[in-house]
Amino acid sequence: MADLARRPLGRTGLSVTPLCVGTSALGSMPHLYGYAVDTERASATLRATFAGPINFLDTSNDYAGGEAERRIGAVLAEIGGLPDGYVVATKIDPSRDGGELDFTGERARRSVAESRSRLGLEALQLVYLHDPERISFEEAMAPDGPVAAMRRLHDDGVIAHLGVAGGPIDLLSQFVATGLFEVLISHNRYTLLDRSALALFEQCAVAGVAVVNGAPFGGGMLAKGPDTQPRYGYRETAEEIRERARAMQRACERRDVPLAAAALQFSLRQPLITSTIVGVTRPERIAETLDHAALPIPEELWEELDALAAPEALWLR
């Protein structure tokens, strides 16, 4: 059984297990995963996820344009509410209307209400700061901006406590360089293959900072392999990270260690970081993730799968 012992999420005052169970995919977005998710499965799985040892869940306002928030919302209504001690992260997310990108602080304010809603929650424990790096740094940091509407919603009471969520390095560095936010998600930047993190998660243990770090699997090529999801990070990557991803798949094959559970692994053995997110899109899911967290993996593997990391020159940064 993994250890699913409940950590302080930075200086938040919540406490989380060392998984997190992430529905970008539950919301249903083929286009992106490659499968849909239909209402009947993704709320099966949310009820097992709610009902399961897994307390923390990951979703966003702009999963599948809000619905994975609605099948969320669905599901907690239909069991009577957030079960005690569970918590729930949303994201703020931009609008699109009229297709100029909307990033504002009014949006803000207003992917806040949308989420509210759908959840079902008066009021939303950690709320991020969702992929910055589609503004400038100064425009979401001005008077206007996102985060001063987060401030503001967090003085009013509506968000208990702010986090940034996003992918370049250098980008985020400078958010948590604020003291404004409590918890970090950096994503496909801290795996068997790419460890740009690294330097941010060593920024945010400094700051009291907490970081919960998503997609293990590099976008699905470290739990399905490199000949089944070519790409890595959700983008198309180049041949010599494909093949350092066979070459851990092999490694792993001698030993009868999945792939998923190694990769799995190294996010979770890494104590800098507080959870490691998920995504999970069918009931059963669950126990195989608990399985793979718990799975003995020898150190002669992990020393052969640090040797076969991507060089730095490879890295999403």
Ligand SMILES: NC(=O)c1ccc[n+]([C@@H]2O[C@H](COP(=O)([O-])OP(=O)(O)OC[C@H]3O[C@@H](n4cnc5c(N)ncnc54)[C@H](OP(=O)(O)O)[C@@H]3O)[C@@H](O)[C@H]2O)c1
The other form holds:
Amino acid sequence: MADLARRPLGRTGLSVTPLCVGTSALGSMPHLYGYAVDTERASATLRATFAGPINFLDTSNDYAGGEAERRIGAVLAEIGGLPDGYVVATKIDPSRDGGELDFTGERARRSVAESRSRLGLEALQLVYLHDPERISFEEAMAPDGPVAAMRRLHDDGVIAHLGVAGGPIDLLSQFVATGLFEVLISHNRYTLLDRSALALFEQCAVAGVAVVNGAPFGGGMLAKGPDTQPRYGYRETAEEIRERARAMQRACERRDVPLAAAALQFSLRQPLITSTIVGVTRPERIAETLDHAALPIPEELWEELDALAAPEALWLR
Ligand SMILES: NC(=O)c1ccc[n+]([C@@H]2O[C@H](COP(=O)([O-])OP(=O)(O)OC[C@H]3O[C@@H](n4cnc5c(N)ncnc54)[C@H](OP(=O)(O)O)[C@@H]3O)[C@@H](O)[C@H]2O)c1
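So that was the form predicted alone. Now I'd like the form predicted in complex with the ligand, please.
Entire complex below, previous chain first.
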């Protein structure tokens, strides 16, 4: 049985399991994941999630144009609201009305209003600024920008806790240094293949910011294998990355360990990480994930996998 004891999410006062369920593929985004997910399959996955021992769900305003939040809201309505002690986190996204990106403070307020309505939640426990790499740091921090709007929504009691979620390490480091965020999501940058987020996690530990690590499978490659999911981090990648993933798969097979179990535990065993977000779109994945988290993995396999990690030149950063 995996150790799912809840732990403090930094200084938020929230308690979360070391596993969090992610919902980007569950909204249905075939252009990113290579397959569509219908409502029935997504709802069955969400029912299994809310009935299970994991108490942490991650979504965003813009996963599949809001479809992930709508699907979550529908299942929450069906089961009579959020189960006791459950934490649902969402994110603020820009709009693209008429093709023009709008990531202003005004848009941030609309994003939060949309999320509350779709999820059926009066107040939101944790809201992240999502992928701020879409604008400059200065635009994000401007008086009429999204961060100022988030702070006001926090002061008004609409959002209990603020986080920042995104890709580029140096930019996220700037946001952490503002002292305005209690939780960080990094994705695809602390995996068996790519370790570029480690220094950022160390910065968070010093600053008292909780770290949530998303995409431990690199978006699927390290669960399904590189021949089924040839992309890493939702984009084309070097053949060397796939070769290394294949070698990892073979090393795991020799020890009777599914690659997905090793990829998941690589994140779970990192003490700087409070919770790991796993993207799943099938109800049976919840039990599989718990089994993978509990599987004993010999020390020698970790050594072999470490030796197969990608060189820094191939990390996303
Ligand atoms: N900027 C951000 O804030 C950001 C960015 C990235 C991710 N995230 C969050 O982190 C979550 C996780 O990232 P992700 O979903 O992109 O990538 P991921 O967790 O690395 O991989 C998800 C993929 O792994 C597959 N998978 C999971 N368990 C499996 C198993 N036991 N066997 C075979 N395949 C398995 C899923 O397949 P099935 O569909 O078949 O289950 C899906 O294709 C997201 O859903 C999102 O909530 C946030």
